[in-house]
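Consider the single chain below, provided in structure tokens and representing the form predicted alone.
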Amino acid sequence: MNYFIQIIVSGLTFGAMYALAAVGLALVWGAFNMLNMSHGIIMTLGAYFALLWAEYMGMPLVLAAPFALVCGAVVGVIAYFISAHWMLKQKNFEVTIIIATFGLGMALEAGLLKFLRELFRTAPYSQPLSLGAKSFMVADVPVSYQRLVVWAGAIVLIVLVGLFLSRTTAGRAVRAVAQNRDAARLVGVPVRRIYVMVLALGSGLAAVSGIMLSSFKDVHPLMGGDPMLKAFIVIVLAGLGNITGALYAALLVGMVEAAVKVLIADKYGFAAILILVILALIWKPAGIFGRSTVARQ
């Protein structure tokens, strides 16, 4: 029974963090077929933005996450104008943008390391938004209050994204562009502005996901690589561009990883995720929740 509760608690925590990162990736892919390889460093920057706000600026902790979200969105806008804006009409955009954003991510990572060496240090920092080891017991299993904060934060942000896409004019414009960009342009939708907004939103979610990840571990410049890879696995498993599927896939990945770590060993968690995605893609090459054919206009 204790093992079952440990798996559920850890799986929900992993799933919540992966879901936020994966939803951002799925939004960008769904809007304009862009796979953002700088997503991981934006997650790292989100953790550092919160650290900067709370520790070095001395501002209220309650506003650290919103500050990081806004800063992450700004980084996303900058990333768009550095890379995607100039490449949208090129042939093989889906391939070339991967290379461009990969290079951008490496440049941002190098810049972050240089900044830290100059002003602070590259050693790990403690995330100020962490509640530490404070916890309560559920059937002899300690559940930290930090996990409750992560679950609540992920639910609130995902619900807000869902309401934005379904209830607002801008959200409906995003969906229209994802379905048929030329038709959306003909009815007056500012397509490029939608691209900027989507990348800003996805990057803002990545920044908050970075805060959640760093609240369980230390903040360090290379922390975004592993969770970015898992977020990619989630959207591939779900079907590229499928936001709802990404949520289910994130929970599935989180539960599988937690089960393997609790029942077998921590080091086999990532291997189990890889086996899961390989088997799933053999069964459904377009992803568990994806469609076999997608007509991109």
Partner chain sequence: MKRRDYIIFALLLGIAIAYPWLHPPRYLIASALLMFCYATVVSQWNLVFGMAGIFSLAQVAIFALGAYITAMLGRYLDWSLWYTFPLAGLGGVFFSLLIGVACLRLRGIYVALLTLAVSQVMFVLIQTDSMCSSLNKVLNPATCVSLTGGAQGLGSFGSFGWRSVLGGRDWIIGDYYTMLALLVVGLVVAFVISHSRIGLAFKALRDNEELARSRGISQFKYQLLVFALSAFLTAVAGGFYAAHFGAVGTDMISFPLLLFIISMLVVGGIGRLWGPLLGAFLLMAADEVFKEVSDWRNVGLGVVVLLFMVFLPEGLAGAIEKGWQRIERLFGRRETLGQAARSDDKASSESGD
The other form holds:
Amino acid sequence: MNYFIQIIVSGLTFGAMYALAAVGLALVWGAFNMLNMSHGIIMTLGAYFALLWAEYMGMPLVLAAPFALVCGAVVGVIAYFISAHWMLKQKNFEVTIIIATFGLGMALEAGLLKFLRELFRTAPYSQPLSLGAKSFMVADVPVSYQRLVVWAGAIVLIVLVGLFLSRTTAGRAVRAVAQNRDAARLVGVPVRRIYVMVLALGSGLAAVSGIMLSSFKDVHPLMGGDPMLKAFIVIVLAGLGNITGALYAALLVGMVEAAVKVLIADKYGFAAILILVILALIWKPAGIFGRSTVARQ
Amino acid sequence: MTEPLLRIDGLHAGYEGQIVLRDISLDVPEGALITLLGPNGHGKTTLLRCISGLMKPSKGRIEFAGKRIDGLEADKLVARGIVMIPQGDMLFPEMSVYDNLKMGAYLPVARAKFDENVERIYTLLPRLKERTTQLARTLSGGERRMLAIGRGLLSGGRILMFDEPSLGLAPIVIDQIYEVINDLKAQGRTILLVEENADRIIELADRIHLLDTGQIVWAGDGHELDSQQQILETYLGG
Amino acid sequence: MKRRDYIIFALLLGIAIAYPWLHPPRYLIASALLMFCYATVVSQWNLVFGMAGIFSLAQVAIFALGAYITAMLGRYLDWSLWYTFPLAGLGGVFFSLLIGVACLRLRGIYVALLTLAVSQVMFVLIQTDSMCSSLNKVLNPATCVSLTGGAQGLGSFGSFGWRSVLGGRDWIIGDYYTMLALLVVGLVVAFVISHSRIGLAFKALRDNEELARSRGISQFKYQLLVFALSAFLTAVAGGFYAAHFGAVGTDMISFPLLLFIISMLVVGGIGRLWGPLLGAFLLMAADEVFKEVSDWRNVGLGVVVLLFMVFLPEGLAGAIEKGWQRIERLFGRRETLGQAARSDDKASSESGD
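If the one shown is the form predicted alone, what is the structure of the form predicted together with its partner chain?
Once more the chain from above appears, this time first in line as the rest of the complex follows.
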């Protein structure tokens, strides 16, 4: 029973963080088939933005997350204009953009390492937004208040994204572009502006997800790589571009990872997820939440 | 004579080295219903794609309201008043009928008048009103076409371009759709209509252009076309 | 392959064979042989990605797998490394078949994500490997280190053995020629495959997929074949790498090495005959030249990859080829003009009818 609660608690936490990261990736993929390999470094940067705001600028802690979200969005916009913007007409855009953003991500990561080495230190910082280990008990299992904050934050942001997509003109335009690009252009949607907007939104969410990650594990320049890959796994599992599916898949992946970590060993978490996704792809290539068997060739 | 609303002059277009349209020239005066008639695969849709900005012509010019527009992006052209009413595959499949209509009024000018206009659309196309909450992908072929028309009308353009409004539909649905087109013409809207089937448009059109393998081979009005049995037989299989 | 390409090949081979006789500094020989090793990996990747259209990011993982197989067989079973190379190759083939069966039926994008995830899992598993497994307790009773060496890596498992033949100073020349031989085999294999029926099949699939399929050309089958074939030499290259350095570690699967090798492919030109060689040469040369600012190495590599993908996705080899064609056209201009005039005549006579 204890194990069970432990798995649920930490699974929900992983799930919440992956969901934020994955929703951003899924939105961007849905809008213009771009898989952003610099997503991970944007998560890392988000954690550093929060640190910068709270620790070095001495601004109110409550606003650190919104600040990071805005900065993440700005990085997303910059990333768009130095990569995708020039590449949209390329024949193999889906593939070339992966390589390009991989290069961009690596450059940013190495640059961040270098910058910190020169001016500060590369060693981990503790996230000022973390509440530490203070916790309450659920049937003998300690649940930290930090987890509550992460859950609440993730739920609020996802609900906001949902409302944005379903209720606002801009959100409808995002969905329209994802569903039929030419049709969207025919009703006057400036598709390129939508691409920028979606990448900004996705990157902002990634930045917040990065803060959440660092609130459990400290802030470190290489912290984003692993969760980014897991977010990729989540959207593959859900079926690329399926946003609600990505939410469920994020929870599923979080639970599986937590179960493996609690019951077997920490390091097999990722391997277990990978096996899960490979089995899922063989069994249901359109994603486990895919509506139909969309040909993926 | 005043300038036509839309003027196409010496237009060429194609895909990957393959020429689809050759030296197309035609005028669409304000308030007229102009049609382009020709078999499938002869470049009719390509022409509409060029005018609406989904595709760039390789040669020639397109003028709208006296200004050159070829090469502009599609969304800019909608704002200027060029509205294409596509075939049923150009909807937003995972959105409700209502949201699809709402997308038609995406531009601020149209958005402001949406509530008022959508009622007019519902009286014109009552089927849509019955299905407001249904997803577009669950509609029948005829309903999709009506939705495309409704969405296009909500954009409120100065010229409406219909892409084969009768293709693949049952005769009774075609009747309904042409009734709507007839109404629009009566209201004085400018229309460019592309069709494969001559029957419905001979009476309706102010001028008919015959398109054959990417070229305009004949132009005239409905009565002239009617009297030229030979043309009809050669190009449209009677 | 045109005659021009044969001449280039012979010329380059001659230079490479003669190079050690010019008594270059030792570190340049070491760089050159490392370049041969990477160029082999890139040539096989070029086959997988450029010809077969498989966007695999697992090539570096396959390379590392080969290295680990060689290292572990050498260390735990005391095999001569020469016997381990074929096994390393077969290990690579097996590994790639597993990955291939799982994802090659899917769209390219899924292949990229899954192969990347596989590499990352392999990295994590080795990096965190600190278990004294039961097998390991038997093999290493005294120290009981982890089987794969974990984060420290694995060493003392032997070498090519040139030291006993050529002596303590010249053994590196033995390694040099060994790597060169590997590269030659790699290039020949790449040429042969891309001009064999397999290459033709992919060309047919690119030109007209439907027609190709109706003739019974299965993309999946051919992709799997190319993926497996190229994995053999990629893994053997890993084995050679291990044998030369006498050590393996998780840096072989890490993103910086992936970045380095991707940039060779991208700078050289994906799918181009001379791309891998050109890219490997330029990147290794750049690595030497910019040694002073090696702190910025990964920033530079990342930016180079980004810029090439944005502005020159066909790479330098592609750009050179295009430039060459333009020059040829410049010289052959009169004929083409004549042809154009003739077809114009035809067109106008048609419209006059």
